[in-house]
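Listed next as structure tokens is one chain, alone, in the form predicted on its own.
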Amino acid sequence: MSNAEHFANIMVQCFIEAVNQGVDLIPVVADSTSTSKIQPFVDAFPERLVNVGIAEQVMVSTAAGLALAGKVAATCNAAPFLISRANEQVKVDICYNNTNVKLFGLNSGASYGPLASTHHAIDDISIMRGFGNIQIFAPSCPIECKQIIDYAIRYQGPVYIRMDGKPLPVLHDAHHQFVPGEPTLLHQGKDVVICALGSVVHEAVEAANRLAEKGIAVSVVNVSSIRPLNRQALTVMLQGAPHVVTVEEHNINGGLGSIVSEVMAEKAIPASLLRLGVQDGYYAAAGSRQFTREQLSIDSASLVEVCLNLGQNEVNHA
């Protein structure tokens, strides 16, 4: 695996490997063959792809039917359309009926940048957390992405995987082993704890490295497993620093900021909390990925400034 990989390419390679190993896997797309980068799978197994056209509700219901017939079904399309257009089918056909479907939300967050709110998926975690019977993951790097997908394909039951739309470099070393439910500590420090998920974990790690040069010791917690989640393990990682910051390319309501605030309240962790992301009542700004993240204060440079000024600007960002 190269240093930077597109998650959709990793997904397709995992599909090919699974079928070669005897898994009866059927990908279902909604005219999203380009978005899903599925062509190598089609070349290898032309009879296995189901394309329902631009009909996300049909895509999800078809996947549920295939699962009920004993297949491992995987839907592959853009996260904003999966979540918004097929909401009822995900809720009823997948979650309520506990069907063995793997939902891949591609190009999540603000991956589509200039295409604006119609194409941004900034509420997918909060919506999925409201449904029962579904596991939820947000990989941060190629190594973790492959391990999560391999796990999901073999797990019996519904899974949602939030996938970023840009190539990302490796964060974890070759010995890393993904464990469902377990947050991972990528950086350790006593002054600030930054919790992040998905592609913005890279921003958090870069900020921690730059803050170390300024004498600020930062812990970076990667929360790639949203459900299940070992809350006791997260509690341990949140303790010991006076400030906690959550970072996500998602609305602060219902996503990582909500999860961390719940844990801190339940465990009475005595620290300040600053939730960074799309603020309450707003959408993500349309523009380049860098521009959008700067507007949300979730790029590495903004995180450095935020952490340097903790205790002074918490009211302005909360």
Given for the second form:
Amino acid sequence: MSNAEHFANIMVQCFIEAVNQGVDLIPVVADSTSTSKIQPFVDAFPERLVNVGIAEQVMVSTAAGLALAGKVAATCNAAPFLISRANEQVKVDICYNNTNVKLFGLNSGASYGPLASTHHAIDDISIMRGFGNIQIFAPSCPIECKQIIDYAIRYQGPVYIRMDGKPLPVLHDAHHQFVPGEPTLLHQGKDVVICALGSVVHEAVEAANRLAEKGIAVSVVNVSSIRPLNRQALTVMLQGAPHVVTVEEHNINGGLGSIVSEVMAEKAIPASLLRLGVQDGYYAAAGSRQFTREQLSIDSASLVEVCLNLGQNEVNHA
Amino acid sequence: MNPFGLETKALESRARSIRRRIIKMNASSPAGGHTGADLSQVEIVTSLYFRILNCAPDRLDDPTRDVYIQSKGHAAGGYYCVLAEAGYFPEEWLSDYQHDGSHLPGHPVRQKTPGVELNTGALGHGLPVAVGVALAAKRDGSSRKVYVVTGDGELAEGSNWEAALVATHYKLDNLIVINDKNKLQLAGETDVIMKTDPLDEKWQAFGFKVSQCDGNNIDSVVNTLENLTYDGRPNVIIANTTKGAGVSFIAGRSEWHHRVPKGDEVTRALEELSDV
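Return the structure block for the form predicted together with its partner chain; the form predicted on its own was the one displayed.
Starting with the chain above, the whole complex follows.
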């Protein structure tokens, strides 16, 4: 799409703006200069970037040390290697020590498509939710991405941002203001509530538009703020429809599917729940983004079919 | 500068006092303690806090002060005894070591204990984080030095060697690594479990400047620390120590890795550690 922007480019522009405004921000990469598209930052501030080589553990620990010494440290590398290789460093040096580090999980989910499961991060939200102190966000579009990063840089404490790896178009209008904790209602309808996060929100919105043409009214809730999360606000958005569907390029355990399950159970919301994403015990398929999403039934066409069948099942059961 | 600046005799006396505290504190701990590790590093940490470190309890917010990171977090008990004597928190807290709700948990927690710089306990974290602190000081043009004490068994953690590469690459000569080489670890002898020798050659190969000392001799520790030179390479001191040093029936015995003195053992240890 012509107005689509890559989140890494947005991140780098936010970094440049922050340093220009006096924030002592130091990006730390693990040979991930191309992954993070960081060159404009290096051009603007030639002495600022720290590159530790292909060594994710020390990337995270070094960032923690920089933060302890008063810097705003931001790690920028591929999400799977951040989350899995440096897991204990994230847990101990960032979360437990409560250091002022921003962890950017680049090319998250199945962004790397055919490069297969070593390069997919379909477990990052579940892992981060297991750790204390850290705030967790998954932007869905360029406007939201910029607002989340600007907030994170100025927030005092650890933050994880799940960054998609493909250019994405604007989804929110220009007046949208990201508020930490608040889910966003992008589409309103009484028949089905679809909850989504990250780039998959686009699939949900497209499905909702197509379903509207078929007479099915769908709510789409963008849960970009995973921690903090205003559970009461999410409860209100989940209420009223007979069906709730969660959609994520992530394992259905520990991510959005789990969050919505928790809220529905705690608030006794009387609706069916279908969790779409990587199913229990599986990895995401290797292939094009479209192929992978079709396999997981999280592409817009699959979501249309799923929602039509939800209604059909209800009729059949009645 | 260091607020104490103690000379050899005073440091030796201080080390004995700290050892007595370790024995008493561990004996009253409800959850055991790493007595062997606590005792092996006494001369190292005592020399740092009472002579070397440019740091004081009322200067924790000073960005130019030195930083000490206790990477072998299981020696928290010995570390706490030094911090208490150096005035970072009330000495009475030592009697609550590892009790419920204590300021002094079994591994260091900076949110609980004034003076603690880093939450450690999982091994192989202190040096990599110290690299970040040292790098920040370099970037700021600060005279700060960053000292980190690791175990020798701990050096099997690969994260240390990632950090060693970075320290050399970024010419962090404000970083001083001290290996408390007591040759024992949880399950036995380091040489048998996973040999680290020749340790000096490994550090040299990674671009460090290597010194060695008798890590349980105050003069040797202080002289080595005070004669370090800073030429763009990070320093490492291989401090040859005895695990459990200072108490005859604890020294050199791996079963004291996680054991505390009981009953008559307390009395005997305190007799050996008396000033007379």
